[in-house]
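In structure tokens, the next block holds one chain alone, the form predicted alone.
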Amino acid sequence: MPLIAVNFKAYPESMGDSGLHLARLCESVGEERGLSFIVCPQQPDLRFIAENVRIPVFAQHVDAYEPGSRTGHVVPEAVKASGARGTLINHSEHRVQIFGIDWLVEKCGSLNLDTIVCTNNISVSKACAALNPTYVAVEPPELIGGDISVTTANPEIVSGTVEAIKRIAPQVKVLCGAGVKTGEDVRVAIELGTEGVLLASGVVKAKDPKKALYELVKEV
């Protein structure tokens, strides 16, 4: 079953109610279509989406520290308190350093919390890989937010990532994003051999929600 995860960044399309309609607007078409799909809300927003919706709700990053005095950091057990089921590691617009992704794999994992770790190339992939998170999500950044996904401009990138990381560590899934828009671009994912795609503006920031989201399911 393809998943689409929609990464909801900090657009004020996304912000409150606002984002716990996309939510509620994934979840319909996802139980319409036979669909998985996850959602990354905003910080504050993550108990009050997770409350409300039965689909997986992720954060958008999460800190390598254990609990204590570190304000303003997002704990990993913070996450799994708010009811969400997992997080976004590493993505281009908040990178964390090789260790600080081992680490919070092996955290998360510890707290049954599930892991999309984002990657840039092949080769942080396969490092990614390695350390068995349960996605790895690999997204060019110069093609982040733009008209041109990823399964057109560079679809090496992603039958490679998946070539190897099927290698490496067969049980990661494979996800690929920057981009990704339209329904042609989802199934020339899937045939690249990913299990999903991970996206944000193309849904988000879109005139109709909705609309888009039936435009990227209506040929998967």
Contents of the next structure:
There are 4 protein chains.
Amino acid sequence: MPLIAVNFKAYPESMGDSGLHLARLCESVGEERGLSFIVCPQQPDLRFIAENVRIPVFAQHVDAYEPGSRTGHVVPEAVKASGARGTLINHSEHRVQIFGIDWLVEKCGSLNLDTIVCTNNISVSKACAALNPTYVAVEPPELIGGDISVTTANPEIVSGTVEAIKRIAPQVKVLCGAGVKTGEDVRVAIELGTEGVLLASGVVKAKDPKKALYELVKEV
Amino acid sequence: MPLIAVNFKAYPESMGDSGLHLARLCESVGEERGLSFIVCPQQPDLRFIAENVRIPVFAQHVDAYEPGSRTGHVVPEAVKASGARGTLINHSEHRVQIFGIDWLVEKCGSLNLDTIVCTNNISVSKACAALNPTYVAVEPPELIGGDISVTTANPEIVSGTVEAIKRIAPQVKVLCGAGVKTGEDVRVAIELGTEGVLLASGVVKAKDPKKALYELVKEV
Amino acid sequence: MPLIAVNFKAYPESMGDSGLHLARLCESVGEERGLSFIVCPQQPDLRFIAENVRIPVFAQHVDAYEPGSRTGHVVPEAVKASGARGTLINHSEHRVQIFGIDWLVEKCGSLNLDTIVCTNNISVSKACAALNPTYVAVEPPELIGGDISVTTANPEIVSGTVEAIKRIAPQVKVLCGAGVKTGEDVRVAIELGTEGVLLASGVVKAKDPKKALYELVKEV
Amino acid sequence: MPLIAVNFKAYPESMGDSGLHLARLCESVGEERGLSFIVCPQQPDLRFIAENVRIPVFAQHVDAYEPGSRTGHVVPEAVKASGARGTLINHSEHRVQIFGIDWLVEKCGSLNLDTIVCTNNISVSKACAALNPTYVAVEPPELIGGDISVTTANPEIVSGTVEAIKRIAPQVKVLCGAGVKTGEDVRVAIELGTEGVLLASGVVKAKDPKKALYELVKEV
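What would the structure be for the form predicted together with a further copy of the same chain, rather than the form predicted alone?
Whole complex next, starting from this chain.
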């Protein structure tokens, strides 16, 4: 069963009540079609959305700090307390030092939070897999938010990541992202050996997100 | 009517349900004693707490970006959408570039969000007042989280800030913070010309936060 | 006597020997025409160029740290030891937290290093003037590296900065920059009340930097 | 022949002329004893010292940018132009995002600059080895600058790093550091499978750096 992780980013279309609406759409399409969805709301809505949907909610980012005097930072324990089940780490739009990725993967693991570490190419995917997160999500930054899916523009980066990670840390699951929009993109992602996709604008910025979601899952 | 702003920081004692409990304590003590409280929850709880209390909720931090492809960042519009009424900016534990403070003060103003810009001394207070936020909160970093209040250890920094800001931007209100714990600290803060205090550990880390809140307001 | 500060940035045309050549050109044009030049070489060349020219050399950036265990950071004392006479601070391409600008202005002052704090608009210029640097250099970021000078595209930002700073901290001198290339740009900058200009690509990226320098000083 | 890399950090004892003096001491001890020394001067002294010693000079840090409008940043090409032969990357005191480490390792390789990527534990060492730098230097941050060498306090981290890297990227050489001061520390580092050590305060902050250098090399 492929996984579809929807990153809400900081789009106006996914703030507050609109974010909850979008999360519920993902939930209902997933339940109807027997697919696994994860939603990644904006930080201020994390608890609010986690309380109101049954599908797993992930944070978009978490800071590599222990709880304490860390004004404005979001620590793993706070993600956990919000009811979220995991977090993105090192998204191309919020990059993290390697010491921090390592620390976060271990800390989140100890809190039973899943981790999706984002990478930009095969060598960084290999490096991050060595840190043993739940998922590595490979996304070429130049394709993020664009009209051509990574599965079309650069399938080699996806299959190369799958292969490299299989050798170095076979327990780490692979997602791919960047430009993913259609059912074919998702199908090809699976054929290339991934567990699913990470996407954002393709759903969140769609004129009709519900239609976009159905389009996305139609071939799986 | 003095203002008491309680920064929840990233303490375990203020996460999730405990955060809501604390916010409600502030609300009830404020209503009972006729005092203005502001609470600054952890980011993941922002909407959750804003929905459940009547007192103003502020974010602890906000990022200087327009809404959009900004994974993991909290933009002013998202703070607004959460139901918050304002935000801290440039806390000593989450410092901001001056270009960002300027941009945020203006953007938040246009969204009708109040801004509390934190500063560490008189010259930075003057500089920040020139950017025209709603409040400047002066807090010597070396006293933050400590046992001696800024009003005892360094009253000159408080009165000096009040005076400097009066000359440069008299419409900007002044708070003070760092080590504030007792009713006397609050009373002296007011006598020194501020509108109130910004505090964190004195309440959040107190063995009995309710008692700590009553102690805090007993002289005003 | 107007001041012309040339920021070498990280251009290939200003690295190493080419940087020294450029610094010497500035020196000879300045001496020939009775003008004050400052050159801001790339960090690795700071001492090398400071040793080999008579005009003042400034760092492009300095980190807000005391000397010590700060691998890879450039502290004010190291700028001083290199023979430089000052430093840029908070360039739009290397922004600094306001606590750091304040700390650096004071520390550099105590080391007898001049400071040029870069700003992006009138309100940030006012804020930075409150910190009492030697110079404020106002540069609208959207014009930096472009073909139209700030003196043509936005003379109000220059005169507005001069005026605002005169009220708040009259001892602080004003420079302007962004798109400055011609003798007329420099002349107008002076007429608008500045002490001179800060520029980069107009000289460093010029096909013939010597010609560009003569062009720049022809009206003063 | 073991390698001894001396990181000058931002110590007062290694600025400017003192830095050159120290570099020359390393050079003469190395030549006398047939040992390989690398010195890592402060950025402003890079070209100045590279010109005046025969041993390899490395930068302490380099920024992950192409040459261009990058005021105050040190790009790999500028390190190369200064005469340096390599650079530290990701020192615990100047941490780098993993995308940046990957980019720098490749870019420096293409410029024929050696790279020493610093790490804090075995898993990060493995991750960084996957990026294929010239060296990985493992240094537990809590021992840096202290009195007990990593080779005494935590030899397992050294041998574990050597072993893990041998499996994943056998061409990558290993250094170790933190608290290294004596000849025995260096000898044990070699016995644990490294090519040598990375150290700083043990030499730079020594009362008598010359004596400290002789002490360091006496068992090899």
